[in-house]
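Next up: just one chain, as structure tokens, the form predicted alone.
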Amino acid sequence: MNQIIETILNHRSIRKYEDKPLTDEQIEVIVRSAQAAATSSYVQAYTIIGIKDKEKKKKLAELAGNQPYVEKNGHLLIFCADLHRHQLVAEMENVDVSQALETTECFMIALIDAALAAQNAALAAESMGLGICYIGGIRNKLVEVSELLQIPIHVIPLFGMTIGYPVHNSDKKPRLPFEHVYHEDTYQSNSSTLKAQLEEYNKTIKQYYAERTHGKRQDTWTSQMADKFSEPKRLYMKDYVQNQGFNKK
């Protein structure tokens, strides 16, 4: 096993950082690593906003659900789906791209490009001995986030990423069984088999929480997911996305 694979497999979310900012050189390496990720047809449909301003960090922490590590970290990145520059391209080249930019396909391209870039950034940061945590909570109030960050049309802030020097390494959460995630040739949809695999995974997760909390917590993965999806959330999202010029067709 090489060092890259070891870094990937050693990933865990870090939510407490030393009071030590990243250097500009570190930030540039992380962003350039993000830019090296694969991109659909060379579209490069994302932008990364780095947040150094302490007041903006504090406000973003509030908007993300009062998560303290959004405010206190070495650096905060906001990954955005971005087709705004492609509207500028259209103006430069005197072509009409408005219909294409509003398609679901272009929406998916921007989402996928941003996600691929973010994972490269995460791996780069972790290879430098830093810790990271993805912040989906910024989607709680995207209108306010967009106003704070002066987001133009055809851009959507998707998630944040905190980066910094870990105070301590948290435990790794066990992932779903390999055979539950990896299917060969066709989707293996036998419900009995899939449920049996989930039951085994529940035992692993229950033990993980019990050991970590000295028996105070013993919930399972399926109970967590059932609770998470029992009610729809962020129902404003469709209108927000379409108001930003995405996913209309």
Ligand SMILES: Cc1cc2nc3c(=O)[nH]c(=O)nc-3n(C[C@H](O)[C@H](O)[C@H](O)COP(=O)(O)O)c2cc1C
Contents of the next structure:
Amino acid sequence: MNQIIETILNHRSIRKYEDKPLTDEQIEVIVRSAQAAATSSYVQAYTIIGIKDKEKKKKLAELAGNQPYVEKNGHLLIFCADLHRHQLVAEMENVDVSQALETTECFMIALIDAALAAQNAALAAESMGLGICYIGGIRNKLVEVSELLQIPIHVIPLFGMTIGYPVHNSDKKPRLPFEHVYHEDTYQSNSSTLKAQLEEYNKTIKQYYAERTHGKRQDTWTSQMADKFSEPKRLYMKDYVQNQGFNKK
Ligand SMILES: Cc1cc2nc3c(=O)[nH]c(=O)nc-3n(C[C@H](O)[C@H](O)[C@H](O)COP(=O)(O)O)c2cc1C
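Now show me the form predicted together with the named molecule; what you just gave was the form predicted alone.
Complete assembly follows, chain above in first position.
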């Protein structure tokens, strides 16, 4: 196994960091690594906002559901889907792109590009001995987050990423069984096979939580997912996304 694969397989989210800011050089390496990711048709439909202002970090931590590590970390990045610059391109090239930018396809391009860039950033940081945690919690309150960060039309903050020196390594969370995730040639939709694999996975997860909480936590993966999806959340999102000029046709 090479070092890159070791880094990838060693991932775990880190939620407690030393009080030690990243240097500008470290930030630049991480952002340049993000930018090196492949991008749909060279569109590069994302922007990364680094948050250094302490008050802004504090406010973002609150908006993200009072997650303390959003305030206390080595650096905080906000990954945004961004087609704003393509509107500028239209002005520079004297063409009308407004119809194209509003399509679901362009929305998907921007989401995919931003996610690929983010995961490159995560791996770069982890390869430097730093820890990371993605912060989807900012989507609890995107209107307020957008105001705070002065987000223009055609830009959507998607998630944050805390980065820093880990205080301790958290435990590695077991993933779904390989066969459950990797199908060959066609989608394998045999329900009883898939459910049997999930039952097996539940046993692993139950044991994982029991060991880490001295038996206090008993939940399984399917119970967590049932809880998460038992009711729709963040229902303001459709309007917010469309108001930002995305996913309208
Ligand atoms: C897009 C995204 C958003 C996330 N948002 C949060 C968050 O707001 N707070 C948090 O503590 N963890 C968050 N996470 C981390 C996940 O909970 C974590 O990756 C998952 O439970 C698996 O654990 P692991 O990363 O330690 O392997 C997020 C992860 C992703 C990919």
